[in-house]
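Quick heads-up: it's one chain on its own, the form predicted alone, in structure tokens.
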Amino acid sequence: MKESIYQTVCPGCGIGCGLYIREDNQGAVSIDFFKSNPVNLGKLCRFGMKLPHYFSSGAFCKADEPSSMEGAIRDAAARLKGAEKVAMLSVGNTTCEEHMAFERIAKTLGSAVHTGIQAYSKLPPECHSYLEGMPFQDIEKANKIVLFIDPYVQYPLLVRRLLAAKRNNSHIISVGTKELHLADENLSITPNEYSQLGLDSNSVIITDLHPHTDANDIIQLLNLSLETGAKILTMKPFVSSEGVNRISKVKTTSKGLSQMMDEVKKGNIRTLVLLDSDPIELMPDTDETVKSLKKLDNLIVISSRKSPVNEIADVVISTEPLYRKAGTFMNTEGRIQENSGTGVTGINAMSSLNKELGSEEFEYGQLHEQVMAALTNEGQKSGYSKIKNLATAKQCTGGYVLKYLYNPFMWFNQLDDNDFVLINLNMVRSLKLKKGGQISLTSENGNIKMRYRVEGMPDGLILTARKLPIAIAGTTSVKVEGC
């Protein structure tokens, strides 16, 4: 049977770990280990094992009529002229090359394409450089390393330079909700008690900077480093989250994606324009954010698979599956690594889009020569000051507490086996939950009966990897029963 062979980058998240997709001529495909990748040397984790399930159906065009690609770009067009209070969000699903041509469509309706990472607005501008990435190989080479995730559900093939870091002798530090094994130290401290870490510019802070990160949580961190010298890395959650995020100017004015959907509920947004972006996918509440999706005038969609939003967009304009592109990624670290497809339907799809809107068409070669030159200006450390605390709205305080733990699976709606919550031996033995029965949890969503698995964490805490009907926010108040 007939194959063709693409060297890529999983979409799983930031890493950016290296592999080959093997397409059959019935568009099936397959995974084959790219053992030469210097990010990954052939290893892919859970998700990554799983991409035929996720590459296994395209997004198709959706228009008024004629349903066709042409027919589509023209009903988005028609839509977004004269179309006021309109937004446009990219958080990093798809090469540079694509959200640099996403951006020119912006400047032509006179917007801003929003990456959906918040905290990016809530810090001075000057430390936004501080949080580009660094080498992981710096990683192995630090002295001490205190992680704030949890490597081995939300960013696994990290793990592999933590246990090389151990190797050389690193002291590892794990300061949260939940015990690692690979850690020789657990800490459940707060941010007051964060001198006594011990760091110092050979220590090495990781953290985790996605759409629904607290800006609070990166401040106290960037005061920590600041402080004792030591680097940190956050890493995120998109195949090229540090790509766009380093394309696109407008940190200081960028809408998170949480913000933007409160914009839409209040009619603020009336348009939305999305790139191989699904806030159906990346919202902790499914059912409210549909709600909200089906209040605007304009829904329109740019897609490379098909996901949840697809369904309730205006227009889709579908583009090739990621594999097969011509593009750049840039992942968590800073490196730079570029697909070996050669496709541009979605490059001139927008380029087409573009010119309907009555400004010039672009190609792949112009755009490429302009993220080749955004992605090598690297940012200016000029350094920053101390950085005050944000005021934050109220927390979940006393009983239960659902918490999101953000992973692949997560971000994308993938069926994962690991279809259970975390919870302490102590909640096990106060509600008499028997082994192997379920614990019952009630929001004001609704209730839900879950498998569980006890872990090391603190007391009336529940973690889940799964996106769960009755969460409301990333942290959630429960009422828990056995049963």
The other form holds:
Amino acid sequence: MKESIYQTVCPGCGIGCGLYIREDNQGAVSIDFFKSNPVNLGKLCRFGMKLPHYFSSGAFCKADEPSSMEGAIRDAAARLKGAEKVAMLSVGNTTCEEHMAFERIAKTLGSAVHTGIQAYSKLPPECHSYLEGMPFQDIEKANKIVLFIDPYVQYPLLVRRLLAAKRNNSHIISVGTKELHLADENLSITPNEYSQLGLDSNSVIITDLHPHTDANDIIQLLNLSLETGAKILTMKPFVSSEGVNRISKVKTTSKGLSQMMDEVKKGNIRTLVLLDSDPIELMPDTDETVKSLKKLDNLIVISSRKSPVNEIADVVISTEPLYRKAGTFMNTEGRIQENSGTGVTGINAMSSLNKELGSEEFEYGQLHEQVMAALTNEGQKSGYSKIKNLATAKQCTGGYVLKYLYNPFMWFNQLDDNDFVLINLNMVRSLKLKKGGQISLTSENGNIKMRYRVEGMPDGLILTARKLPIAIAGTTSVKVEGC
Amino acid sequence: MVEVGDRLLGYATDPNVRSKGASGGLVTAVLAAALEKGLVEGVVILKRIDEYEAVPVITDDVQEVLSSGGSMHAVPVNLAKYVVGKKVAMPGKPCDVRGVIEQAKRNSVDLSNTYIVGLNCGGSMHPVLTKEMLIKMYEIDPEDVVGEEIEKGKLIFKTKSGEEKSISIDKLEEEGYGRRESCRYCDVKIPVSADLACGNWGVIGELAGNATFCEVMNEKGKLLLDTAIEAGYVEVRPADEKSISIREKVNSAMLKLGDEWKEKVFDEIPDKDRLKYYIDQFADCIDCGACKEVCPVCSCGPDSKCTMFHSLADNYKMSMYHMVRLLHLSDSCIGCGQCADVCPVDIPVTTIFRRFANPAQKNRNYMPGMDLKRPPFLEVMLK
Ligand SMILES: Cc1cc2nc3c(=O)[nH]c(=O)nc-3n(C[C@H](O)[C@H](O)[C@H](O)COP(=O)(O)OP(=O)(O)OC[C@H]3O[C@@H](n4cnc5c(N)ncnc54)[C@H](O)[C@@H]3O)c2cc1C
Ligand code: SF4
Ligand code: SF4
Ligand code: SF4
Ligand code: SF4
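Please supply the coordinates for the form predicted in complex with its partner chain, as a counterpart to the form predicted alone shown previously.
Complete assembly follows, chain above in first position.
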């Protein structure tokens, strides 16, 4: 009857909801509600509720083979010694201490850890601190809130904060891709029209920053904030996104995930080391990403869960599940939360790897101190001036555009009841779609038939909350037909 | 030997258990004796993390049971689901007990294997709101609190420095603090469907604060208490008329207060607005499914009516999930408040469900979770 109970944080997004994971003596996992947690009062979204599946599902993991941890570490070290064109990626999907350990290995290799967010390198460094999060409670006090995200799907535990703000008479405007029930106004406007929003220093702009965020979108909002005094809350997608981006020392030269994958494709990266970051899950086009990764000389994965990249990796160093790890997370509001787990398999493995590579070993305690020092170091915010727009890549315009609505299920390739697309009523009527019928979507990657749901959205837009094989990027031009 | 129907005052014989207990440690001692003497294989206890947080665990360690005494008013869990399929003893507020009875009607719990030591309940509070209340209303640092108690309509907090501060529950609730909304209109305060019904109402004089009023509700209750007495874990004596009448009086007063809350919360919605009310209430639902997961009376498992008829691709203005649940739970919802507690978008799910279920249950003079005599009015009773 003995169970182990872990106090931990949901890895679904940067909100960092607290929860308990129960593990029985057969290893079966279930969730329980951590009601005194100030971030979420124990409440969880659809993804949080499905965490037992997240922790137990996935592709075959090399570490399931009897081959020992020592063997994997020796193999990784042998491949890394003398390897050229090495790149390392940790998007922040594990503890800050493991990220710090990964940084130590990068130092030994004379390399750097990238967090996969290219927008940082495209912005003046003095802007970076303005993209750090802020307390969620401040949202509740704002007199006006402008949303450039869909909180219901992307950051669900933000909804209750927005509803609380509404009860406090805040005016909520959605400038996102679809109409939101909680918004007082749903606007479809371009950056040139942002002055219509009427923002001031009591307003909050909510957007997000993830591996596929267009730096120009962030620039527009930083400029809007500069002009109006409105604060920016930048939501982030992974459990330690906020922490690792604060810890990261290479933001000005940081490589985006797409850029890294492009370099892998072109052969400019020949060895890729991943810490709980799976490009196959994170990139919009699964097949293309697998093809690119197969070109690498060495693909080394350090991972706490079974994810598709484990299947094609040369070495997998398999660590304990996130909830069992000792470690710290920083959520989007800058709150530090600690796991009750004491597992240090990941840290010890990276310490041994560092030793094999000819450098010093390290321990959890040292890394934790370093993490706390980095996270509690309140740097001074220096002002920034108006930022010029960057030259934009070709946008999909005209016709129909299929767009990814990035959300926890999509980032982690988790099954959900989301095998349908969102379209507006005009599209349903013009294509004469039947209730319960399907819509046919065709891109240069092929054709797919999907069920649909009606939402208030601009004409020509098709949203999907799951990755589709016909997508070539976050936005893809498609042809549509009724069927 | 005690008899069914006995009303007793008792306490744990172990002074540590007695002093740690909420009112004499009888409940802890009874649960520990049931385990020690092999009546059950495990006991459900609340494992304390701090003053405001505890996790339910099942233990087969008598020492762990003995150290689990004390009532945690700011831990609003429901324990019913933790006992499903197990031979255990558990403490339980009326809503915990009613949840177990509803599970038993559906053969998910075998009552002959489950021993329930019921606790009277005036209500429980949300931990985060309680901390906020301590700072704003009591001007106490939540970290300094070492104990809390409800006495004579007042909520009392004790601090590390030995200070005690009390504020009337009415005042707290006026300010939006105090008991959860569902507790304010909860209609069972003494868990008469448990095997033993224990509480501090009616414990007066020198025993106040260090003895428990215990009513033996049935044969299993008699066995529980006899086992604990024989093992030397508890001592009991008959309660006098004064104690008995005080307990009755407080219970009646609490139920009357609950009725007043019901009047306030369930104001009449005209027929023409009723559909709109339900649609509007659920408009921000993010389909997390938590309200089903926690529901102590739901025994459908993952393949249930409400989820199987529901798809996120649907264009219904109110989801099939909620439509089915409103109807399906109208004969079993006990108003425990768990669904509202876990709703990530703060929908007052309990109030909505009670609004739907209240007339259905009242018209049939049916209260779920009270006994196994009457079947649910929408279902065949499997038991
Ligand atoms: C939320 C709550 C409200 C109560 N309100 C009243 C009241 O208004 N009037 C009254 O007469 N009595 C009330 N009681 C019961 C009273 O506080 C004592 O529990 C009872 O008198 C038994 O005392 P004891 O010393 O024998 O219990 P103890 O030996 O201290 O054992 C208490 C048992 O209760 C369990 N427990 C603690 N907190 C909870 C919880 N939140 N939910 C479920 N189980 C829990 C513990 O695990 C332990 O097994 C309440 C109890 C609770 C938990
Ligand atoms: S909102 Fe984010 S952190 Fe919270 S439960 Fe959902 S996915 Fe997890
Ligand atoms: S719902 Fe009733 S029994 Fe349950 S905690 Fe509230 S008052 Fe107590
Ligand atoms: S519907 Fe809600 S209030 Fe009713 S029994 Fe279920 S969880 Fe409790
Ligand atoms: S808990 Fe709330 S959000 Fe979740 S399904 Fe129930 S009503 Fe919807």
